[in-house]
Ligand code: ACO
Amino acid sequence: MSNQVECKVENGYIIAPKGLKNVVPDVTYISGVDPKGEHTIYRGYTIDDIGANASFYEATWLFHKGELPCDEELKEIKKKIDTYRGQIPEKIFDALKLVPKAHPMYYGAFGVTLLGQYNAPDEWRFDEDFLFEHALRLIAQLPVIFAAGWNLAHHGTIIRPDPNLDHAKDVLRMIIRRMPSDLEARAFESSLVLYMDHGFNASTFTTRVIASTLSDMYSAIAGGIGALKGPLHGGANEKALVMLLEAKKLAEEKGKPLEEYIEEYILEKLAKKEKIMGFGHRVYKIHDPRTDVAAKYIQQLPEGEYWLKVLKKAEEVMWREKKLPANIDFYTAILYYQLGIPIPMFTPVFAMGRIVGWTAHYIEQVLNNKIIRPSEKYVGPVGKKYQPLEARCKK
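Structure for the chain I just gave, only that chain, in the form predicted alone, please.
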């Protein structure tokens, strides 16, 4: 089973490859790869087009309604997200004070579960308006929970949301504990949009599996957070930045410019068969256009020209040696570093964007639902019979 790469039929069952590689379990109108296999698509638009141009509010409306909003629709969703952001029950903040310092993804999973206790009715419903309102609550409130959990654990205080600020600016303010500039806020906002969805990735599929049982949205999102916490899904930009900062330190010790030393550093790691984080992509085999969006903001932020030279040189080396392009995580590693976001908060920031996709997929699943319950191929022993303790443990 572990070496399978294609599905096959056996005794009337479809035997899928391990990890469901190349398996399409369902259709979606939300996001995926275009028919030519060249781009990731958000509701008909390329991901880099929306990432470069759309606001968080516009992209959220697009995900949930299928089209970009007009004036009144944009005002509506902005008002709702900004209002909901400031409506987290005080008892949730009290509960977060009791959570020990932990991986910050725990704050989100814990807080979302509590939100379900306060926001969700006793009997969960499945009409579109009801689901959309709860999606907006989650989209607005999950970032506040992440920021509050982090700040309580590391600073002993909560920075409260300000509904008068735009969503991205307010969220970034709560994370970095200062008022960001408009440029910083837009760079952060753009990254959230770029991370909103990516087909049936592990966390999105987890969310859809839970949704298919007709569990509530809050429980499904908690599951998605748990899946994203795994290092094989989230966390690539965290590891990429740790690597880049290590290379920077070594370059300084050797008295070499990092944009030159990075080649030596990468070649040494490759010689040791170590993985270079932030390279390779399932869709983008030659170039990830999302990196162009991130690069535009990196260039305008502190030490931007310096870091772009380093990133481009690393790309050049990895393409020459492995034919692997840099992906968005390699660039957001530096972007978030420039913004002053703590490294352990990189994956929660990923979730702050992906919550839009998770909620959209939850709704799409439950409105055209069939429980996701695959069969298994049992390969263990058969024919065993129970024996009493004395008999089965006789020496």
Contents of the next structure:
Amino acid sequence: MSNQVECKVENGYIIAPKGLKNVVPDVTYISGVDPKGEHTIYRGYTIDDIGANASFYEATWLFHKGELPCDEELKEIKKKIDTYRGQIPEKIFDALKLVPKAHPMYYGAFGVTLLGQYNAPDEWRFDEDFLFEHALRLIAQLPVIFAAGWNLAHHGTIIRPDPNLDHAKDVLRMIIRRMPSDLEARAFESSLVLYMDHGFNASTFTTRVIASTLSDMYSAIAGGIGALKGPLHGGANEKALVMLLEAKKLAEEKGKPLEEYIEEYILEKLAKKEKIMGFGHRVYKIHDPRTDVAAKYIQQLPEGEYWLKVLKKAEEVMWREKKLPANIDFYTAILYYQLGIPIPMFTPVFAMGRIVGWTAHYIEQVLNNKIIRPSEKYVGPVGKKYQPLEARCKK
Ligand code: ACO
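Let me have the form predicted together with the ligand next, following on from the form predicted alone.
Time for the whole complex; same chain goes first.
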């Protein structure tokens, strides 16, 4: 893969490639690809190491404080996140009762701006302790908002958070409306950690752009949620499952095993120039290491062996045809299906992990800030003059 930047300089302006591909707008100490270009690093550790081994609390501390926590620090962050989860103003639940049955990512953006109105002081501040406290509130409360919005719209009731449960187990319980097993809770927790951050991905960059105007953290996170919703970013896990279930149905109708039929299904889509959701990545051109961690949990959950065969076959076909690897969304699509998470909640779950990265990036940006305001190259017409309606629309 060539990392050659196709930038041109014209009249002192750098003309960046479309999509800012290979453009580095700033440095970060939080996460990114190591200098050799081999691994994605979370604060010095590889993404798969932390994804496979760290708890939600440990990884959150790592992102925000730069090191894995020791005993007292771990107790502190666990206590705060578990307590904040139960401290959402009742009026926010009342407001969520008024929203229509819509995509739940809307509930997140709506709920976060409401949270800002309750939690944020009139004068937003930029000291580290203050920002960390608000980050923890957002990390704890966003999942409750998503789950409450979903449950109200689809079941008419809220499932309240239980501060005595671990964050991941409690969040999964609110989403699937039953107590998860320890294995299910750990599989879910691991996926949240895998989703926590990934350099300057689209939603993190959006969050940093908003942070760079010195807006408050709640407004910046609402922007991140909007960017994540798109099918080229977080929305891909939902689309990947819809596609896999469609392939499963067609395979059954044709009386073929899915692990064989998936090849025919993918080839037909490629022939129609359709994208296969859950494949391709701006950074991973050969392999997404997060898929290995997710695969370990898929294997231990119902029909794991069956689904892994299907996923591996799809990967083999996509590599042969397009030289594209599967990304994490292809694997979490099946993992979340196995856990019984409703499909429209897949992207909200991504946000429940990514909010850790968004808040850490918000803080990094505002504490060493320069407003992010690129220039444009205007290529439209010039020299037109305003004409009144009668003159400009004369037949
Ligand atoms: N299926 C089929 N073809 C694809 C796919 C795909 N999933 N992804 C890329 N391609 C093709 C492109 O059409 C392009 O072909 P071309 O050169 O003939 O035009 C070529 O592969 C290169 O891809 P780009 O689009 O240049 O890659 P880019 O880095 O711009 O985009 C992206 C990356 C957005 C992830 C893209 O691969 C995609 O749309 N994938 C599907 C959506 C998806 O899975 N998103 C999740 C991303 S991971 C995440 O958010 C956690």
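Between two forms, the rigid core is defined as the largest C-alpha subset superposing within 1.5 Å. Positions refer to the first chain, counted from 1. A quick note: this is a predicted structure, and the numbers were derived from the prediction, not measured.
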> If the rigid core is lined up, how many Å does the C-alpha atom of Gly383 shift between the two forms?
Replying inline: 3.0
